[in-house]
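Given as structure tokens, the chain that follows is alone and in the form predicted on its own.
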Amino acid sequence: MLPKRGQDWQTLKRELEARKQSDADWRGLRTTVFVFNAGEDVMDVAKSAYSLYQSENGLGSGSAFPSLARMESEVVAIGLDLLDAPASACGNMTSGGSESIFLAVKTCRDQVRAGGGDTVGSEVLVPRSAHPAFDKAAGYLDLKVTRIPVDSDFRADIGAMRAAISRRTIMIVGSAPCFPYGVIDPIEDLGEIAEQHNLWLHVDACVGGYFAPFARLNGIDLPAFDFSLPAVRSISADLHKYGYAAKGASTIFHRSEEQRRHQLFSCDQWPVGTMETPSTTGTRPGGAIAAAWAVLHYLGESGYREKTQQVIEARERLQSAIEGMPSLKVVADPQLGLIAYTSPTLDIYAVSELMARRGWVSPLLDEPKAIHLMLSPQHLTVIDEYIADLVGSVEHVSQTNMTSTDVTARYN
């Protein structure tokens, strides 16, 4: 219920701080998902830039706030350059990866319709490891998602993808990398399939779009996944992940303006004239645009390369420690900042429960059962602490043969 009288800010601030006490300790670097911590200085830049534009509305960037239009254009240009896009390419900022993916699917569907195609019952083929945002988009757009099993290396199974194509298929998808396993799908092979069948190939680089280019600059050997492959028609890439921008900020990129026009919305059926928007939202927070622009320019190439190296070093140190424990096994062959590990002998969920008791917050995988981490630059400062706690948790589970049910019963 709305209070009859307002309260002073200091009282409200104390209440907000009290409510946060039961939240995950991301500032203590014990959260390996949801928050991408590149350091207090980067967060201060994002926060300050956001506050300068917190009231400005991206809906009015073409008239009232041309500075937002300029910043969005410059952010998009940076992303296109990182992803080796041709001069014809273009894009927009969005509120997050789900919206970027939605717009890619929507644009594909509407392009098919504009060409006279019937999209009723049309399908999008995705690997089993693809993000659920494709299912969400299909649900809104009256399409069907067909998930194809991954290969033994946890990447998209090319043979299975090829075999699944039907006359109803309009899009195929690859991830760079996928969230569950942290591996890049064979995008070049998917591109050959797309070209053979004249299909739209979308690359979900929400995780890797602002990470993989700098990893490559740092000498990491990565497979081709971006616009350097002619078959790639669109790419989604999140600024609020490894771009370290404020939430919510993502980008959707298209190979050409002709293609992107099917993304745009326009309506003149009301008394105020024509309303045009490039994305699903009307009001667009100017703060998210300004924060992304500011962080990109604050870090620059050298800063991103440094942050990328910190993430990779943290992952490599953790991976080496896991590979040195006979009861643990790394899932897939991670090359970027994601890593998952399982156990052939122990209840890995019991290990996760004990790690949670030590304050570590990490998601779990079901296929296979595994602990999953998405590392940030600042995790390098606590990775040895994580490894020490992991060794202790594994030893305890091994010695007691505990299950996750046992851990829950003991500590609750």
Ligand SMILES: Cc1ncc(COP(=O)(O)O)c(C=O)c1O
Given for the second form:
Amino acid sequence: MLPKRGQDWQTLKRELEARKQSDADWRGLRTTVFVFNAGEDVMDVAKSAYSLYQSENGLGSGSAFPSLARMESEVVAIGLDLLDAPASACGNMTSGGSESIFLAVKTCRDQVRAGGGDTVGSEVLVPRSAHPAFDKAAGYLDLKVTRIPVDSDFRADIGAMRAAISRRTIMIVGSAPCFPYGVIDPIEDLGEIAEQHNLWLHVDACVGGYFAPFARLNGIDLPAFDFSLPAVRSISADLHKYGYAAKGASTIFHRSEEQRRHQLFSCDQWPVGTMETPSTTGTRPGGAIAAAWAVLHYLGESGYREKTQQVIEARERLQSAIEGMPSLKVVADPQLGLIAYTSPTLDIYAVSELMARRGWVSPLLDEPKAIHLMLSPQHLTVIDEYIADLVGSVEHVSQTNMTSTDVTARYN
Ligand SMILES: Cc1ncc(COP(=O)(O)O)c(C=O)c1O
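Same protein, the form predicted in complex with this ligand this time rather than the form predicted on its own?
Okay, now the whole complex, with that chain kicking things off.
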């Protein structure tokens, strides 16, 4: 119930801090999901920029707040440059990966409709490993998602994707990388299919969009996944993940303005005249735009390369420790900051329970049963502790034949 009288901030602050006690202690670096911790200095930049623009509204960027329009276009230009986009390409900031994906699917659908196509029963083909945001978007947009099993490398199965195409298919999707396994789908091969059937190819680089380009600059050999492939029509890339921006910041990119036109919303059927918005929301938090702009400029290419290296080093150290433990097995062949591991002999969920008791918060996979980590730069400082706890947990489960009774950490 709303209190009859307001309370002072110090009291409320104490209350908020007390409430936080029951949450995951991500500052203690034992949470490997939900938070992307690139250090207190980066968070301070994001926080300060956010509060400078906390009250400004991106809805008014064309009239009252031109500085937000300028920052958004600079952020978009940075993303396009990182993703090797042609001069014709364009984009927008959104509130997150799910909204960017929604807009890609909606834009594709509306382009098909604008071309006279009937989208009743139309379908989006995605690898089984693609994010549920595609199903959410399809649900809202009255489309259907068909999930195609991945191949033995946990990547999109090109043969199966090709075989699944029908006259109802309007879009195919690849991830760079997918969340469950951290691998990049064979986007070039998906591109061939898309071109052959004149389909929209969307690349979900929500996780990799602001990470893979820096990994590549650091010398890591990654397959092509971005606009350098002519068949790629749109890309989603999250600033609030490995861009280290404040939450509420992602980008949706299109190969051309002609395409993006179908993303826009316009209505003149109310007493205030025409209202146009580029995304699903009306009000857009100025703070999220300013924080993303500030963090990009604070870190610069050298800062991102350094953070990327730290994440990769943490993942590699963990990966080689796991590979040295006969009862564990890394799932797939991760190349970026995500890693999942399973066990051919032990109940891996029991291992997860013991890790949770030691304070580690990590999601689980069902296919296969596995523990999943999405590493941040700061995890490099605790990865040896993680490995030591993992060795202890695995030993305990092997000695006691323990099985899981209670699955503690899920991705939701
Ligand atoms: C590959 C991928 N795509 C999309 C999303 C959705 O992003 P958001 O949670 O910002 O909506 C996620 C979230 O983890 C993801 O991992």
